[in-house]
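First, one chain by itself: the form predicted alone, in structure tokens.
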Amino acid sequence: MPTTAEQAKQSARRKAAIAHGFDLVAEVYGAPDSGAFVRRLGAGLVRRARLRPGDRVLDLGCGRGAVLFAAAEAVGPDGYAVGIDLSPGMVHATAAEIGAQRLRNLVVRVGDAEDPGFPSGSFEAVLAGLMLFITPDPAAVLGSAHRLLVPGGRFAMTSFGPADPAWERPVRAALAFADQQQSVREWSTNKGGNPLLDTPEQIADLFEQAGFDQIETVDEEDVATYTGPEEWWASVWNSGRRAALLELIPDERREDARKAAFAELASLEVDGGLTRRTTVRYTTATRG
């Protein structure tokens, strides 16, 4: 069993890998189709958080601001939203966008969701869009969020429900050309996320242990349409899967990997297009 020191080293390595992976895609993250996808999910998360004008909001793992910008609009000029992310590249790109739009109720900085560095009771809401399941220690993140919320404050997050196995086949076909097959097998086993967040019951247990109540998880279906295989490939390449998976494919094998993925995608095409249905899981809770 790993010692505390070993666990700390493993966690640090995992965080460094997350930061590096999202640095790679910071300038293109969410493009082309997945940009609409993360914005839809960000807007949906903000609605479920029931933000009010004047609220102070913390967005954990803010990325390129899909949740952050929607939250800032919801709280208005009398409130503000703070985004933190492990990836300096993501923070830099998002800060540039904030500056270009001249938004005054928004700030973003490099930070760790396990210890964001704010005093207790600093926020009326803490949000986490598609990030808790990739963190090394979700329980630590929830404990920190609970401390940062005012009594009655709201936590809201998105994660994924059960995946359609048909849409994993193209990715697996490409990964057959990867060098590090052990990493691929580990991803296949845990689906790229923390198994402690696989079911609503497990999610509720984690939240209860962190001190939250009024915990509710709702699954909704999101529909994304791709004009063809090239658009799908671009969306995967511009996502968090790039560093975790596709970067494991050597340059000289990448074209063969792409063709293998496209061969699998052919069975998913309908009338020349591709439609993917994803189960998006929204969880909300309250600090009692």
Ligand SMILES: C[S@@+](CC[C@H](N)C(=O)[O-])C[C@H]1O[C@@H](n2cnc3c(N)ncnc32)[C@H](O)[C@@H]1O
Contents of the next structure:
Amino acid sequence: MPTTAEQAKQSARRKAAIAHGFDLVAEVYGAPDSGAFVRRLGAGLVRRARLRPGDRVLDLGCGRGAVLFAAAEAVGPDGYAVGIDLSPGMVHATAAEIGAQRLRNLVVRVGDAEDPGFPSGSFEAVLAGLMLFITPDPAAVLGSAHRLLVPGGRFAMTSFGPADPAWERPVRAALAFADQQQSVREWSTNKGGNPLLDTPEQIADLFEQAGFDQIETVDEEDVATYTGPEEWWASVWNSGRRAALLELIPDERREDARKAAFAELASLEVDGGLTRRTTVRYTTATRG
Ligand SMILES: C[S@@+](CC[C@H](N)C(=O)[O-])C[C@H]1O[C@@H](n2cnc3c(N)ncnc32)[C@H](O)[C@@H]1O
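Since the structure above is the form predicted alone, I would like to see how the form predicted together with the named molecule looks, so please show that one next.
Every component of the complex follows; first up is the chain already shown.
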């Protein structure tokens, strides 16, 4: 939790930037036609959360619902899933999807995972797909999640393990055209994540400090194939990395940046195809 007025201001600025960044991509992020990657991870997370019919589930940073829709299906009509997100654009688009599918056991609203605003013991499970390393204060999120769970309730989240350096080359090549090289350096140092969550040991420490038991982190490889460089570029452009990185490249240099990235991608092609392996990290824990 921010302890000084200056820290509180910084945290509020960071959250406004997160909301703005994900608003930019809300229409396309994880949408039914382009979100295979996040939906695979969402399904994996829900499997590991071992939800039961009738459970009440809170999904923190629900985005376009990769975790939320799978959770609502797992708990069935006697349970429900609530999604919260800082980004009004994400919430609006996901609410529209819930309405279009006429689903009755899930709702979404704008909210902050660091202080979701529900009474203690409201949920059998709290889930967080690809969000804990983005939020400014992961310890505050875990503290709230612990309080919101019933005794014996489960927390499950996804994050990323070590990145494949070969696949960072195309992004770096594009970022050479960016204006704010200081931001680029910060991204390179933190690999777009939070250094507090770099290793399974650090993750376990954070969870223990929040009071969790039975903390387990498992890495699993996800394999994604792209039809070509254009599809790869679209996957970055439609993700959280757009606001964090690609928007740092001025419009007039973006075409050159794209070409530089494509030149690097050419060296990653095998038999004319692009296959990317990502280490997905699943962490589960229990409120004792
Ligand atoms: C990478 S997206 C993941 C979305 C979704 N969980 C998924 O797995 O596809 C991260 C989401 O977390 C949200 N987010 C980040 N920090 C948050 C916070 N403190 N409270 C609520 N949402 C947050 C962002 O707005 C964004 O929609």
